[in-house]
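Single chain ahead, by itself, as structure tokens, in the form predicted on its own.
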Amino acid sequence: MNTDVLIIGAGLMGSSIALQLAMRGCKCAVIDKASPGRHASGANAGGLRLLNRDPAEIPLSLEAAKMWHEIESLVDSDCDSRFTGQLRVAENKSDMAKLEERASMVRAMGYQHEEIIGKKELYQLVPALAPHCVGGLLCRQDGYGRPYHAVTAFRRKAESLGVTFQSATEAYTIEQEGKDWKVKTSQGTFNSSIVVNCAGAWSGKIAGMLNESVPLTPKALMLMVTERLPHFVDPVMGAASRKLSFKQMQNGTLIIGGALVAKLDFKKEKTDLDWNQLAESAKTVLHFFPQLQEVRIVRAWAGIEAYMPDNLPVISASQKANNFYHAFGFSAHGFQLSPVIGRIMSQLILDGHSELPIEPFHINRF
């Protein structure tokens, strides 16, 4: 098959990049060793988070937030997104000092999206919260979407513009012939002028085919979902000094996470849930919402993610070969960034530069 751009990885990043390139007239093909969104893109918590971003990511995250608030105009679906805000709760003066230091740093950078709130406003926002908390750090623009809805919407919109997606297509070898690329896969050979590596936890293997080694670590992040409950909380909930991340979805269920890592056999793509960690996570939720004591957990799972040592993604051209690009290593916080990554990569590929500052994400930092 011949194409202008071959994208390896059909998760949200690959689909978003294909969409933006197709909008600018490129012929794109997207291949995936499994199926679109099979791993990180389809198994995450769907967080749309500006709050507590690494400073290097804030400009990208702000632009992504704008795109999410108008996502239907891009992909013809709202991706079931809701913008209920996100909170990091302080339980004591020490927690408040930590949150105030963070808010001051963000303000010093010229941003206003993270704001300190006191106890009164905290309990106006979350009246069901246990009474011992003293305040919090709030981002009112934040919220959540549904990963499956988003992956499907981005893919379908890209397909409507002529992008082809091919599942069960694993890249075996990548060779440059002149200025073009030949990628041999389990489903035949692809010839392309440009290749983009956004293969998630397998991106290190793809980069290695160019002798461009990166210190990527695959990890399996765990999540739990409860039975449906009457509505009791709007914001996505976090805590200043505990591992807490949960939200109440539109159907009343709670999605509970908090950087909980399962045991992973990467070669076999097999995960074993760590029930002790999950039990501790459930206890943390009960610490803040003791009224949930009798609520049942109905399912738990883990999705394989790509982690970098500094928890920042790689967003750059290859340093080893021309017309080869990378977008991977989002370290379990890429969902919100996905629309803007598509725009950035399309600019990088077609214009040679991005409108947004991406120097901190260059592959040469390793």
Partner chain sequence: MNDHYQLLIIGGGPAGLAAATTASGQGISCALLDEQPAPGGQIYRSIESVPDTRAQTLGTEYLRGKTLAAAFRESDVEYYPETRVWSLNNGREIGITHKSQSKIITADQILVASGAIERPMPFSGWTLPGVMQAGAGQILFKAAGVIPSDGVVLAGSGPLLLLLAWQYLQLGVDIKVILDVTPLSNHLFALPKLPRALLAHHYLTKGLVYQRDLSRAGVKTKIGASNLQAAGDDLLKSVNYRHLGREHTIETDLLLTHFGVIPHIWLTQSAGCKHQWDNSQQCWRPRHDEWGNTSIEGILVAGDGAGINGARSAEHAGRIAGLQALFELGILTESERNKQAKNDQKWMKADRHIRPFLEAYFAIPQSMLATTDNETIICRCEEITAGQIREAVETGHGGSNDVKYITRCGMGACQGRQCANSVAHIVADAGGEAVSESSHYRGRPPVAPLTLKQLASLTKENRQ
The other form holds:
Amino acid sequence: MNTDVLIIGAGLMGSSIALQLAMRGCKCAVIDKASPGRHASGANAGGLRLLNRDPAEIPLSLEAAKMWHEIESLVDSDCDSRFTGQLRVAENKSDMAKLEERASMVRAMGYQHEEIIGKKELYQLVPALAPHCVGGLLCRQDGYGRPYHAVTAFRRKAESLGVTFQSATEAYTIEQEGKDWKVKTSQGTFNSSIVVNCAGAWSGKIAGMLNESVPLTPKALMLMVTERLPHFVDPVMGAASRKLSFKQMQNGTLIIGGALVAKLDFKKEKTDLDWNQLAESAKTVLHFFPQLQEVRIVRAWAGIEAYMPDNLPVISASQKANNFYHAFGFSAHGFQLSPVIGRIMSQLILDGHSELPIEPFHINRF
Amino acid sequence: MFKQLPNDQLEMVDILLNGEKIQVPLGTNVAAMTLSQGQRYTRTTSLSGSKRAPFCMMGVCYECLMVIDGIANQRSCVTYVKQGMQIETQQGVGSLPEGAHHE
Amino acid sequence: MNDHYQLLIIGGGPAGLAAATTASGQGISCALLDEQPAPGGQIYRSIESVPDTRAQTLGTEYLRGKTLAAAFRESDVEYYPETRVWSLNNGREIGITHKSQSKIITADQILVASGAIERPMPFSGWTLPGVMQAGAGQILFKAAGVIPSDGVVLAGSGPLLLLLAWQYLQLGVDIKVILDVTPLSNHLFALPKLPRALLAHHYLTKGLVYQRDLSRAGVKTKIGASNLQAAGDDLLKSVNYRHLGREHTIETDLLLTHFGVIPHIWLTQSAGCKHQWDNSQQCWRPRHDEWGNTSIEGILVAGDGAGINGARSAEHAGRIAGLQALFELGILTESERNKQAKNDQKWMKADRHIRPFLEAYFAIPQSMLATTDNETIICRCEEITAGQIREAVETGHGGSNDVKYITRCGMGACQGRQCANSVAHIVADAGGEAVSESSHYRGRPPVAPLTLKQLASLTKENRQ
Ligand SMILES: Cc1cc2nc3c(=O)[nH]c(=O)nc-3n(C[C@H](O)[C@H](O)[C@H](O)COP(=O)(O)OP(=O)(O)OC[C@H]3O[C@@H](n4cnc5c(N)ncnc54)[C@H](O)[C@@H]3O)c2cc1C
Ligand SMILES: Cc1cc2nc3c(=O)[nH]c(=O)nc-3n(C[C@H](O)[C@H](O)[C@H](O)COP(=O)(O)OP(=O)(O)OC[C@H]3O[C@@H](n4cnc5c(N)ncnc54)[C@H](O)[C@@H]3O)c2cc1C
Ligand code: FES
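And the form predicted together with the partner chain, for comparison with the form predicted on its own?
In what comes next, the whole complex appears, and the chain from above leads the way.
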């Protein structure tokens, strides 16, 4: 098969990049060894979080937030997104000091999106919260979406513009012949002028095919979801000094997580849940919401994600070969960034540079 | 729809079914007791509001969810009656217990 | 309860009870865990507490459970009733909740004897109150002495339907009609398997006796009934069906249906044991060898959870798996194991002669497995219809799991137990492939209910 751009990985990144390239008239094919959204992009917690981003990511994340607020105009679906805010709760003075320090750092950089709220406003916002908390850090424009719905919407829109998606197609080897790339896959060879590596946790393997080494660690992150409950909390909740990521979805279920890592056999793609960590997480949830004691957990699972040592993604051209690009290593916060990554990568590929500051994400930093 | 055969070997207990005081044999599962009291459904769904009743009676279908002693979403087919138990038909997702109060 | 056992048995039906009795007196640490309050499993439910007069109406097969349960009570195996196993992994760690306290325990050998569930079979109106599974009717009687008060319509296919009809007859329940949806063509397909079935003729004779008693009592059976529909606005009012080319309606407030049983595979599935589609039994089951070994070392299966073979075979398989565990633990030599298993293997083989015939005779028609009535609800919890599933497949969500992600089908409270098979059938049908090639929902723990409080009780500070 011949194409202008071959994208390896049909997660959110691959789908978003394909969409933006197609919008600019490029012929693209996206291949996935499994199926679209099978990995991190379909299994994540759906948090749209600008709050508490690494300073380097703030400009990208701000732009992404804007895109999410108008996501329907991009992909013809609202991806079931809701903008109820994200909140980090302080339980005592030292928590509050920590959050205030963060808020002033962000303000000093010239941004206004993270604001400190006091006790009164905290309980107006979350009346169901246990009574001991003292305040919080809030980003009102944040929220959440439905991950698999988002991947599907990006894919469908891209397909409508001529992009082809091929499941069960695993890239095995990559070779450059003249200027063009030959990618051998489980479903035959693809010829392409440009290749983009969006293989998520497997991106290190793809980069390795060019002898480009990257310090990527695949990790399996755990989540739990409960039965449907009556609506009782709006913002997505985190805590200043505890591992917590907690939200009530549109359908009433709760999604509970927060950097809980499962055992992973990466070769076999087999994850083993660590119930002791999930138990700690359940305890944290009950600490903030004791009324949830009798709530039933319906499912727990782990999704495989690419982590970089500095928890920042790689968004750059390859250093080893021309016409080869990378977008991976989102270290558990790529869902929110996905729309803007498509835009950045299409600019990088077609214009040679992006309007957004992406130097911190260059592959040559390692 | 159903009736319970008499069994004098069993001790009777008082329970409240939707606010009404009745006597039933200790240890009967709540779903069986509810059905034999002539109640035809045990919950309504949260999506369409349609009525549902126990389906499998072995704990796998989750159709028999009721509010038992104030706690919603209990599978009545694997919960057994005790003296003083309060049992209510569940409406939709039910309600959560009150959170702790702050000033 | 210890943190570690040499042998752990999950399930207290005939398979689990027989395995436990086999492991008793061998000087090993062994425990049996079961969700029910007393031993017996599905078939022998409440066997220790049912009043004698009632037990008689359930038939001689039921009474057999008394001996099994009594032998188990005599054994030195630790017994934990009302104990839910909510997870099992390939490292032989299991998560359990007993008396609201959760615990992770490990074992050298784990026997999963989790039995079967009734095959959920969607048809128009099957979610109406008043429509229940036949096994549910049986449990109501066994566990609580509760029987239909205003008559009942029985519908479906399979030996359990006939058994329940006969049991109700003994109890004087008004059976309005039995709608046997087994297609007449099945009789032809099953015929070649009849000679072998005759080797286990007691099953056939029993069936014939039930049928004779029912027809003598004037109970009507409509063989080859089709187009089964439950009707009513919000509660069941009547049942519609087609028979001999004509449409019929019968008023009733209770319809009990049965479409065979399928293995309870959620534990073996979440452990990652390999499973396969069984064409003859129309269900998935864990792959296992003649000793009950699954694809994961130290995880064994026996009884209906390993594939449907009925209560007698479950008992034999339980003993065989018990012997295998003792062999693996170094208590028995290979030749001792082989010698002690001979009898059970012989009887099990004989008992299974009937299966190919039964399976062919009671095979559910494809038109019911993958219903084309797009209005029918498939996922009872999330109220997802067959039409929505087909639409998802048409828009590129090619497997059960993709359909689940996009529609929430199978994501509700029952964790997909009621719709997994139907979704696989419909997805396969819509995608033009065989169901054996299609995918099953991925196994996601907890496989039994677990509350946040129960999970939190695992943490160090909350451990008792
Ligand atoms: C449990 C969990 C919770 C998370 N929560 C959040 C959150 O709340 N908010 C947030 O912003 N982010 C969150 N994330 C992070 C976010 O999900 C990821 O950063 C993002 O989805 C990454 O998308 P991707 O397309 O790079 O990777 P993926 O979705 O993993 O896609 C990579 C694809 O490449 C394919 N592939 C791999 N190798 C090959 C090959 N050789 N040939 C062909 N195809 C190949 C894979 O099959 C896969 O589908 C979470 C992640 C996890 C795991
Ligand atoms: C509702 C129903 C009624 C039946 N009635 C009859 C009948 O009358 N006659 C007949 O011949 N056959 C009947 N069968 C078929 C029956 O499955 C077998 O004949 C026989 O019971 C199989 O024995 P078993 O030991 O394999 O499993 P079962 O008898 O099913 O025992 C399995 C046990 O495992 C327990 N269990 C399962 N999962 C867990 C878990 N996660 N944690 C803790 N415990 C668990 C269950 O509570 C159960 O007690 C019935 C089946 C069903 C589903
Ligand atoms: S009736 Fe099925 S879970 Fe109670």
